[in-house]
Each structure stands twice: as C-alpha cells, then as structure tokens.
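The data below hold one chain only, encoded as structure tokens and taken in the form predicted on its own.
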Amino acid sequence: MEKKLILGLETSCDETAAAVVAEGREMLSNVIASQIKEHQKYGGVVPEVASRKHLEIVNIIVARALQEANCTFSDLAAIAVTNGPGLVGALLVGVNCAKTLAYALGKPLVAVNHVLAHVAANYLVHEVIFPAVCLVVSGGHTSLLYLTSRSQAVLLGGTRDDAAGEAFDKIARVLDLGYPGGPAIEKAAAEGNPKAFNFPRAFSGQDDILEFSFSGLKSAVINNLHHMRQKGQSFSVSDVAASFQEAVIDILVEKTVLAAAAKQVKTVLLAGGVAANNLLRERLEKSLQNDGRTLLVPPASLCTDNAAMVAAAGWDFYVSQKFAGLDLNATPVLDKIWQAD
C-alpha cells in the first residue's frame, strides 16, 4: 500500500515554502525561498514586499517541492496550507494557491494554524509521548501549549504584547546588528557579559501566571541606551546583547518549567524560530532535566518557517477528515490554537 502524501504550503510571513511529507512523518522535500535580503535594508519585514515576493515565486517553489519528492500532483492525497495567524497579504497568496490546487486536482484542502505547525516540526524527528507541554517562541508568537495529542492543544499562556522574536529584532536594530535579529543578538551576546545590565523580567516569580511580556524589557533596553548616549557614556554592544538575551531566556525557561510542573508532564517540546537559539536550548534542557523531564527540539532548519511542518500538522486533520471548504480565507489573528478531534 502506497503512503499518503501531503503537499504543505507556507507563506505566513517572509518565507515562501512548499514541502511533501508522507503520512505526517517522512519528509520527502522541503523547499524554502527566503526573503531576508529583500527585507534587511528595512530592518524588518515589509508586508507589501513580502506579499509580492510570494506571488512571484510560489508556483516555482511548489513545482520544485514535487520534483525533489519525485512525485506529481496526482500522487498527492491532500493540500495543507497555513491560513493564520500571520500577515494577511502573505497568507492570502498561500491560501489562494492551495485552494486553486485543491479545486483543480479534486483533492481535500486542510487549513493549518501556524502555531500548531511549529509544534508539528517536532513530529518529523521525534516520537512524542503525550501529554506534553510545548513552548512556541518566534518572531510573531510566544505561547505555552498543553498537548493531549498531535492535533489537540490548549493554550496555557501567551504574550500580552511583543513576541520574544519580535523583541530580538527590535533590539538588534537599535544596536545596529542587522536583520534577522535573533542570530545577530546571539552572536554578539557570545562575547558579552550577561550580568552587565539588570534588565526587567516581566511576571517573574508569579507561579500562577504562565504569560509573557517583552515590551517593558524592550523599552528598558532602549531607554538605557538613550540615556547613556545622551550622557556621552560608552557601552559594549556585546554586553547589552548578552544582558538582553539573558533576560528573555530567564523568563522563557522559568515559565516553561512552571507549565511542565503544573501539568505534570514528562516531555516538553520547543518550537519556533527562537528555538534555534543555542543558549535557550541548553538552559531549558538543563532546568527540565533537574526535574526528570525530557526536552525535544527540532533541528534549526525546522525551527524557522517551513512547509514540512505544515504538511505534518495537516496529516492529522486529513486522517480525521477535518477538511476546509473552498471558502477558506486568511485569518491574520487566529485565536484558536487547536482544532479538536
């Protein structure tokens, strides 16, 4: 019996991606066209530019994904696409491409939540024992989820303002470190003193709040730099980067450990672009090991936006026949993290 293949599409931000995954686990192709160079000169993603770039290349990326997977459209069982959250114009490119393919090919259409797709990156490389807790941390999201199965997740807490990755990008811009901010901050921080500045940790020590806030931290860094510059004081960019990164990681680790203890799970997943940060991985793994828990993390290539994670997440809804209609629309703010079985 031949394996069922899912074509995944991802255009929620500035990566145009398509992938073919067999039965939610076996990655046959994972093609990503990054727009980093187009957005670097602006210090961040420009929505209109992102949308246009998606339009220019999405069909090419889909064709390449099929070619690398050595399959054709007729071999596909379904089309899975990220429909939110994300940039509405960017999302629309992927959604309309997926709807067109589903209609023309007579294949089922599966709508995938971008946050749930990040979680599913783990399923491509790990056997996950449920229940589990997952920290999804990226440029657009900082969320703690309680997972009861591959397709069911409950939101335990999220950010009340900026996502951690967004804060990384903004502080990197203030420090003239370039875009994307996450890797730039991590590289600069490696040469700095994480104790040089005592930046605030929002909600730290409040065991009953599994939520995050990074706007105050971001403002504290910017204000400190502004005051030092006004007074003509010199400072080490590496020290600022290290102290900022330390503050972000402290609160991410603290809240994730609290969530794992509250739900009494043995397994914790890490996902999203910021999950590629080596210090976050090391600190979280060590803290969880102290409590006898295991941390699972995808390789860095699957932490950033990609379509293999979309296809992996889409598999579970294909199996349970949770299909979307051709009236599917892009939803820039998607409140429900999960789709119940």
Second form
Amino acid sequence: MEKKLILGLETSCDETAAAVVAEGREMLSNVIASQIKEHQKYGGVVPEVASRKHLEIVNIIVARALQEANCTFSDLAAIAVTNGPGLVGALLVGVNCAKTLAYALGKPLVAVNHVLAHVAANYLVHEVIFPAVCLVVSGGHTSLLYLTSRSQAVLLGGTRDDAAGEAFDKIARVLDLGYPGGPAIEKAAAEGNPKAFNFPRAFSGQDDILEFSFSGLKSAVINNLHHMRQKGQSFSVSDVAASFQEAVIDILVEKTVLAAAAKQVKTVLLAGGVAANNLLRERLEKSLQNDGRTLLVPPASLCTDNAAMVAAAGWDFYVSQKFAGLDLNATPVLDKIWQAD
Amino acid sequence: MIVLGIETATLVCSVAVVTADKMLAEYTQQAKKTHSERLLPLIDSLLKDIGLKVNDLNGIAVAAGPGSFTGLRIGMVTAKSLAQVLDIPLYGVPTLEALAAQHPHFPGIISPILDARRKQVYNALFLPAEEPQRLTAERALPLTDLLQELEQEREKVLFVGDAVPVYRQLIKEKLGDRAHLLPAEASICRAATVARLGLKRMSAGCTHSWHDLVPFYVRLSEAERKYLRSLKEGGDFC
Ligand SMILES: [Zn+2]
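Could the form predicted together with its partner chain be shown next, to go alongside the form predicted on its own?
Let us now look at the entire complex, which starts with that chain.
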C-alpha cells in the first residue's frame, strides 16, 4: 500500500515553512523561508512585518514542498498546521492557508501545538522509547514535558517569565552582538571565562520546582553592564557572554536532570532552537549519562522552526482522527496537556 | 463564469457568489467572532445552500485593501489558497473602489472612508459608475484634511464606509447639506460587489496570480515607519 502523506505548515514566528512527511517519520521535503534578514535591522522579530512576509510567500512555499516531495495536492492524506503558541498575526496566515487547502481538497485538517511539533523533530531521526522527558528550549518556549507516547504529553513545567531564547536575544542586543542572539552569544562565549561573573540561577537547589525564570538573570546582566559602564570600568564582552550562557545552561541541565529522575525515564529528548547550542548538548548529555540515561537531539536543521516537525506531530492526530474544524483559530497560549487519543 | 467574492477588510465578513448577470447568494455578517473563525464556515454554508461544490467555482475575487491588516490577510490567504488548489483565476479588488461601486448613480463625488485608527481614515475619491472612475489614489489621512479638500469642491459628496458613523457629526458640520450619509446597512462593503468587479476584470482577461498578489496596505507597519524616520534623522533606532 502507498504510504500516507501529510503536508505540514508552520508560520508561528519568522520562518515560513512547508513540508511533506510520510507516516510521521519519513521526510520527503522540508522547505523553509527564513525572514531573519528582514528582522535583523529591528533587533528582533516585528509581528506585523512577519505576518506580511508570511502572506507573500506561504503559497509558493507550499508549492515548492509538494514539488520537492514529487507529489501533488491529491496525493496528500491530510494537512497539518501549527495553530499556536506563537505570534497571532503570523499564525493566522498559516492556519487560514491550511484550512482553505484542506477545504478545497476535501481532506482532513489537523491542528498542531508548536511545542509538541518541536518534540516531534526527534521522531524524524530517532526511534524513541517511551516514557521520555523532553526539554523544549527556543526563542518562544522553555518547557519540560513528560511523554508517555508520541501523542500523549504532560507539561511538567514552563517558564514563569521569559523563554531562554528570548534571554539570549536580549543579552546579545545589550552586548551589541546582533540578532539572533543564540548563535551570537555562543560564539562570543567560546573565548570567555564562564566564571568571570556569578549571575543568579533561579530556583537552583529547589528540587520541588520544575519551572524556569530568566528575568532575574536578564536584569542582573544588564545591571552589571550598566554599573561597569557608568564607572568607566573595562570588561570583556566574551566573559559576560560566557558567564550568562553558563547560568542559563546550568539551570536548564539541573531541572532536566531532576525531571528525568522524578519520572524515572531512560530517554531524554532535547528540542527547539536553543538545542542547537553545543555546550548545552554536551553538558546535558554528560549529566544524564552519569545517571544511566540517554539524550537524543535532532540535527541543528530540525531544531529551529520547520514544517517537517509539524507534519510529523500531525501524523499522530491524523491516525487517531482528531481533526480540526473550518472554524479553527490561532491560539497564542499554551495548554497544559495534549492528547491525541 | 461563477465567481466567489470575499470581503474581510473591516469588521464585516461578507461572501458572495455571482455570475455575469446574477447574484446567486451573499452572506454578510458583523458578529463578535473573528474572520478566521467565520470566513470558511460562511463560504461552506453559502455554497451548500445554493447547491454548488467548491470545484464549480471559476474565479475568486477578494477585497484587497486598504482595511484592517489582519482582516485583509485572512481574506487574501483564503482567496490565494483557493485559486492555487482549484487552479482558477484570482483578482484583488481595491476595497474603496468596491465601496464606491455600490452607488453607481449618485449625482456627485463618492468618498469612501474606512477607520484607519490613529485618528485617520483610508480614503480615495471616485466618480460614480458601475466601475467607478478614480479621482485620487488611496491614502491614509486625518478626516479633517479630507474635509478641507472637499470644502474646495462644489459638488455633493456621498460618504460610505465604516468610519461614517464615527464621524457623522464632524462631516455634517464641515460640509452641511452637501454631505450625504448612508444608513449602516448601505455603508458597508459587500462581497457581491467585490465579486462583480472581479468577474468583470477576469472576463476581460485581467487577472492576478496566487504567486504574487498581496494586499494594498497603503500604510507601512509601525516598525518600518520608525525605522525609516530614524534613517532620515540619522538618530538611533532602538
Ligand atoms: Zn519554535
């Protein structure tokens, strides 16, 4: 029998992406149009600019994804789309494109949570044994999830304020390192001393808390810089970047190790744009190995926003026939529990 | 030729199906729901009620702006995606032109005004006709500026659009009897007119493509304007 194909669509932030994935695993195409250049001059993603760019290109990206997968609209089994969380105006472009495609084709529509989609990037490259714990870290999210299957997830803890990636962007900006902040900080930090400054690690040592907070860390870095600049004190940008990165990674590793132990899982997954940070991968892998656990990470190209992960996540909802209606809307906030079956 | 018209430039959500000489159906509503929740269900029930399938459509006409940025994008991505899947022509009809085309026999000038926020309106001036003749380009300007411009004229002026109820008083004050204002139901932009104008252009061989049709926003985004201003002033942007 022919394999069932899902077309995935993703427009939650600043990448317009479409992809065709067979049965939740096999990536046939993965087309991404990044808007990073558009937003660089503003020092961050501008929602209205992002929405306009998505609309300009989304249908072309869909056509390209089909072409690269060597298939046509009629070969598709369903359409999957990210409907949140993310920038509302940006999400609405993808959601309404996907709804219309599904309607005109008479095919089912599946709504996918963006955080679960990041998790699903792992299913494209790894055979995951459940239960597992996943840390999703990106510009928009810092979430610890407990997974009992591909389609069942519980949120163990999120961030009380900023996402880790957001903190990277902000600190990169105050250090004049440019946008996006993650790679910029990582590069600068490589030559710095991670112990030069002792920045705060929120909830460290509090084993009953599986949540994150980065606003205190952000203010501490900014205040430090402010004082040093005011006093005319010279300092090394690399040292600040390295010490900041160290604080973020320390807390991400500590809470993930804690969650894995609490849930007694053998497998831990890493996902999201910040998963591309090499030091985070290394440190987390080492700490988990000490406890006899395995860390799985998708390749960097699948860590940042893409639509193959959306199509992969959508597969499980398709199988359990959890379809969305024509009145599907964008939902900017995050649910606590997801279940496909 | 069976054409579907889509109008989501303001709070009104309107869809219609027309042929060269008939309006088969039009659903128009102004409810609390968002365009994203309403538009496709409305298209679906409209087609069902007149016994048509989506594949029976031969063309898509969409109000292309100006108007609410988000509203325009929802209408346009829906129109583009339909045109893409069904492989049929598409036409983006200027919103203000469609508003003017609803009143082809008014003896004077037609002045559509849409609420553009920040104390401005979207406007262009037209001479009435089934395909109105444009006197100015689309612009966003304070209503007082528009009224000053119109005070120089002698003709009667018909105001249509969602900004009319907001500025009724001011318009009457400045232009007196020369100003003609319509009741709410005659002042909104309707998809049947969008579809009619689109059908006319498409039958004449004039079409847009789903590859490159974008809304006529008229205005830049807030961030772009600030950025351009900063370049001009040579100052700091952030
Ligand atoms: Zn993401």
